[in-house]
Every structure is written in structure tokens, then in C-alpha cells.
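Just the one chain here, laid out as C-alpha cells, in the form predicted alone.
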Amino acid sequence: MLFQGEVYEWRVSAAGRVNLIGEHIDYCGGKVLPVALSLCNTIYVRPNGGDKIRLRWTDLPHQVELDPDRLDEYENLPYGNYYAGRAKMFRQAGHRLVGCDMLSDCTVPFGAGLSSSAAIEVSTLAALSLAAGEDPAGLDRKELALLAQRAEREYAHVNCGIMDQYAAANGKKDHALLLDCAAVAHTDVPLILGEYTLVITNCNKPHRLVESKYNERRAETDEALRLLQQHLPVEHLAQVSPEQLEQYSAAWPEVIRRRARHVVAECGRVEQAAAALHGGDLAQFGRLLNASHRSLRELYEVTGKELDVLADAAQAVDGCLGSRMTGGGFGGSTVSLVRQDRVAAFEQQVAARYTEQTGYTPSFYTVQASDGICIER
């Protein structure tokens, strides 16, 4: 909430994701299909006509100053880093940077794997655009996510895809993105459960995607690649086919092949998930999130007990049509299409096991498809 007696110019948010499918394929070209959310960062934002950015937030008694002249001293700044990160690519992007409030309240549950960071990201550019006086019904929200993806890189050191910032800035109520990350571009899929829903599950155990493997994972894909390339004339790991790759990677090292063989794989649920949601077969989308599971932990090896504790648990229970981590692995969470009127039965019998086997208590958030980027002056 507002601190009292404070006002604000623009109410500006940006949404956390969930990926339904697609997972560790976004980096390799491939299309994703994420939905934003109903949790999400907002930031409310004045321009305060001096020379400064200072930022606070709802639920943390720090304040922070940023001097848009040494925005590159802020990398390990506590808190601030990210809005310093996002300012500077802001600024070298073209865009006017001016002085500012900003508070910001984020509803997303950080390391849960539903991209608390690009919320943050993503809002934190929007409301940098509507300060410098920018119109809002131009905002173009590619760019925010290309400017977001480059920060996360440049900035946070971390090598991702566009999957996570582009859902926030696009997404769409009650659908997914079919999203093609070598192109940047999407199309949206209507999101019709009819009495199911998503479930997310946050393992809640302490993890940090720069100290997981996901960039040991990016440079054993970028081998795969570089070794195809060698006979096919392709840019990006997507555009192989199973065919292709099991005709040239009989002589590569094992685990090579395996990450490979994920992403190969996973590009092609993606295009049936798709194509289930477009027919409404609910029960087969279902399937296919449970094959996605067996994927990244036999193929891609990325997801652990807790996240394989989550996902058996799941995927057990009546009412349950699939589950699968959700996100980078390492912890976070797990995705599941539950029917509605058995989602407390769900929980509980989840919980239990999970508990019982790991130790951790798990969080539950039952979750729609909403709108990426939303703008209240």
C-alpha cells in the first residue's frame, strides 16, 4: 500500500510468468508458451524535479539514491541494483532519464522461479518511460523487454533468454503467448480451463539462478549447436529435427546429447500444447506437462528431489491432469492443471508427501492468464 499522505503520478505493474511449456528452450530459439500473472511488481512513480532516483518499497524499511551519472558503480548496491541496471540501459537506449520517486510493491514470491526479477525489470523501465513524460499509449513493450533481457545480462551477469521479460511486458488476460524467441514475436493462445486451473507450488527451498548450472547448461547447448553446425545449415538449436539430431550425435559426449536431445524434443511439446489448448483438449495439454517433467529431469537434469517430489505428488492426485517445474530448476516451482473443486485436496495431499520426503512446507498460489504491463495514471 502507499505510505500515508504520499502521491503519486502513474501506477504502473508488470506481471511475474509462469511457463507452461517450453522450459531451458527460449536461449536455444525455440518458441515458449508463458502466461503473465495476477502476482506482479508495481511501481508508483513522480517525477520529483531534481536530478536524482530514489527508490523505497512497501515492504522494506531501506531507501535508496541513485545518481543517473553513476549508474555503473551500483552493480552490487543492495536492493537498487536492478533499477540501477534498468536506468542504464534506459539511458544508452536513447530514452531521457529524469529524477524520480519511486515506490515499488511486489506481489510475486521471490525464488519461486515465476520471474520476480523481470517484473521487476520490465515495471521498473515502464515507469522510468512515463517520468521522462514518454505518452503511454506509445510505450512499445518489445523494447522494454530487450532493454530488460540486456540489463539482466549486462547487469546482473545472468545469460537469459527474452522468454521471461517478454511475458511480462505482453502478456494477455486469459491467454498464453506462443512465443518465438529467435524472432521476438508472438502469437496469443486462448487460455480456456473451463473448471480446471493452474496451481503453482514454490518448493521453498533457498536457491540463486547465478550460483545454479543454467549457464553450464546454456554453453552444453551452445556446443550441441556449434557440433551441428558442422553439417546443417541452421542458426539456432530449435531448427533441428529429432531426425537430424540422432543422425549426427551418435559420436558426442553423452551428456551433450542428452541436453540436446531435451531441447529438440521439448520444441515439439510446445507446438502440441499449443495446438491441445486450441482444440481444448485439456487432458492431453496435461500429458504433455507431465512429459516435459521426465524431460528435464532425465534429459536436462535440472530439476532435483524437491521439484521432482512436487511434480510425482502432483501428478498423483485426482483431479490432476499434469504438473512440471516451472522456470530456471535448481527450486522454484512446479506448474499443475488441477481441477478446481479439487485444489484444497490437492494442496493438502501435496503438502503432505512433499513435507514428509524433503523437509520444506511448500506454497500454494492458484493463478490466472492476466495482462503483462497495466498503466493507471
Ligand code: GLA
Given for the second form:
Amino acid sequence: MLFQGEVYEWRVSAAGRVNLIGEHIDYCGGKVLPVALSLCNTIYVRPNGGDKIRLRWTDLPHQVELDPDRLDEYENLPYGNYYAGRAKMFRQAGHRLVGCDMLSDCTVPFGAGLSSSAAIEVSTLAALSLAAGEDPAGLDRKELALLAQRAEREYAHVNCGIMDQYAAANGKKDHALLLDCAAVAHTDVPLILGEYTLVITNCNKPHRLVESKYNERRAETDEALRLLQQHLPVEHLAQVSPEQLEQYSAAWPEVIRRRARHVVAECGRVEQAAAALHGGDLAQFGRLLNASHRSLRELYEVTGKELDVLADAAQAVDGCLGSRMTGGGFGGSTVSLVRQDRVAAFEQQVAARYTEQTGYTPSFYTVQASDGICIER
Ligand code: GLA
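Other form of same protein, the form predicted together with the named molecule, not the form predicted alone:
Below is the whole assembly, all chains and molecules, this chain first.
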């Protein structure tokens, strides 16, 4: 929604994402299979002829003004701090910053595990580039994703992988991305679901301690890698086979072993899932989703009661081929593959069981694979 009477030069959006499979794999150097969503963050931007960056939001009464020469001073500025961080990174990477007005509008639900933050980061960086007169045809989507990831690490203090920002920038309509996180490169996988559709279910439980638990899992997988490097010339945990892991991990602390077992098995499931999509074997794809959830619950321990109840309830619905948590976990959403004529029954059955067992009311989104970045003049 535009503010009445206001004219902007560019409209740029970047997508939220849902990861189909390959969870907690990006920072282990493996492959993941995210899809960009039509839920997105849109920025309307125009150069303002001055030297300040002015920010507004469609859902907030605030206005913020940033001086590009004082970007270090905004670390505690409500609403503006992240934008200052992104602008600083944009300039550090050699881009020109110009005074501009930006109006931001986000349809990705916050805290749902659908990467609203990546959508905001990537669209902000793209908007700064357009305002500075850079050619939209030359927009380097990989660079934007890497800059956005740095912003998340340095400003939100989440030591995240590249998946969310990459999907927000590179998603393609009707496709999933088979993203190799070590190479930071992808191939598009056609997402042909026939009479099925993806349904996201948000557990609507406020997240707590997500960042610290996320960083803890990263440290545990780093430790597994360090132990394996005493025997194998590997750079990433994802390079290790299940057999190698069993061979060298017998004496490890049990927790570290469980985390590594999830990672190596999940990497195998990603390959199988991509093959199942290519071959149109949706039943097999659904079984892999279920197996992924089980592994995240039992080995990686990032699900929690709410996501477990949602996945169990979904998997029990006739017409649902598979369901799993998606994103970082500890709250957020599940993704399920549901026959289109069963979506209403799915929502009704899952909601009833979930509310009965947790007291929360879930939200549902039937979603399609969309382009990551969309630009219009
Ligand atoms: C969060 C992070 C991603 C990824 C997922 C788990 O969304 O931002 O980098 O690690 O969790 O797969």
C-alpha cells in the first residue's frame, strides 16, 4: 500500500522463504532446498536529491533519518539501526550511497521462521543500489545475499548460514533452489506438485532464546568437524559420509555425535529429495520430509513441543504426503505437502489437535514458489 499521493521511482521486493529440506545444513557446507515465497518485503525508493537516507514503514508511525557519513552512530537507534548497518556494508563493498527516501512494506509474518529478516535485508540492499543509479540488469544477486548475511551476523548477532538471504535474492517462480552452500551456487529444480500444494503452518508461539540455541548448534557441529579433521582432509561436515562418521565418532561425546549424525543423513535426504522432485515421485518426497523432522527432533533437538505436535498432526491427515519443521526451529513453522482438495480438512484437523494440545492457535498459508527479487520502475 502506498502512502497517498507519494510517487517513488522504484519498487523492489525480496522474498521470504520456506526450506523444503536440508535443515541446519547450510553452515555445514552442504546442499539445501529452499523455495522463495510470494510473501515478501517491498521497498518503494526514490533518490531525494539530498544526502540523507530517510526511512518509513507502512505499518509503523515512525520516520528515521540516517546520515551516510555517521553510519557508525546508529547502533542503538530503534528501527533504523539495521538499515544503517546494511547501508554501511553496502558502502564498504565499494558501492556509492546516495540520499534517498524508502518506504518499506512487509508481508512476511515476523517470527514465523520464514525469513522476514532476509527479505528486508536483501530488498534494502537492492533499493540502495537502485537509488544510486546502478543498473538493475547488473544486480549481483550472490553479492547481495552475502552482504545481507554479513548484516545478519554483525547486527542481529546470529551466526547464520547463507540459505535465507540467498533464497530471498535468487528464488525463481515455480522452482526450488538446490543450493550448494559451500560453493554459494545453485541449480533450479522445477517444483511440479500436480494436485498437491505446499501449506505452511505457523505455530504462533513467541520464540525465545532462538539465537543462543542456534549458535550452540553451530558450535556443536564445528566441534564435530574439528574431531573429524584429525582423521580426514575435509573442510565441511557435509563432506563426510555416514560410514566415515560411524568409523571415527565412537568415542565422541554423545551430543556431538547425534548432531553430526543428523547433518550427514540430512545431506543424503536432500539429494534424494531433489531426485524425487525431478522424477515426480511426491510420495517419496513426502517420506523424506517426515524423516527430516524425526531427525531434527531426535538427533538435532531443535523442534520443541509445538512443532512436534504440528508435524504429527499433519502427518496423520489423509491427503498429506509429508510434514516437517522448517527454518531454524524452536518455534516458527512447519511445511507440509497436501492434496489441494484436502487443504480445508487439513487446516481444520491440524488446528483442532494443535490447540487442544498446546493452547495456541496456528495460522496457515498455502504458498507458491515465486521469484526472489522483483523490480519495477
Ligand atoms: C536459520 C538460518 C539459516 C539456516 C536455518 C536452518 O533460518 O538463518 O541460515 O541455518 O536456520 O536450516
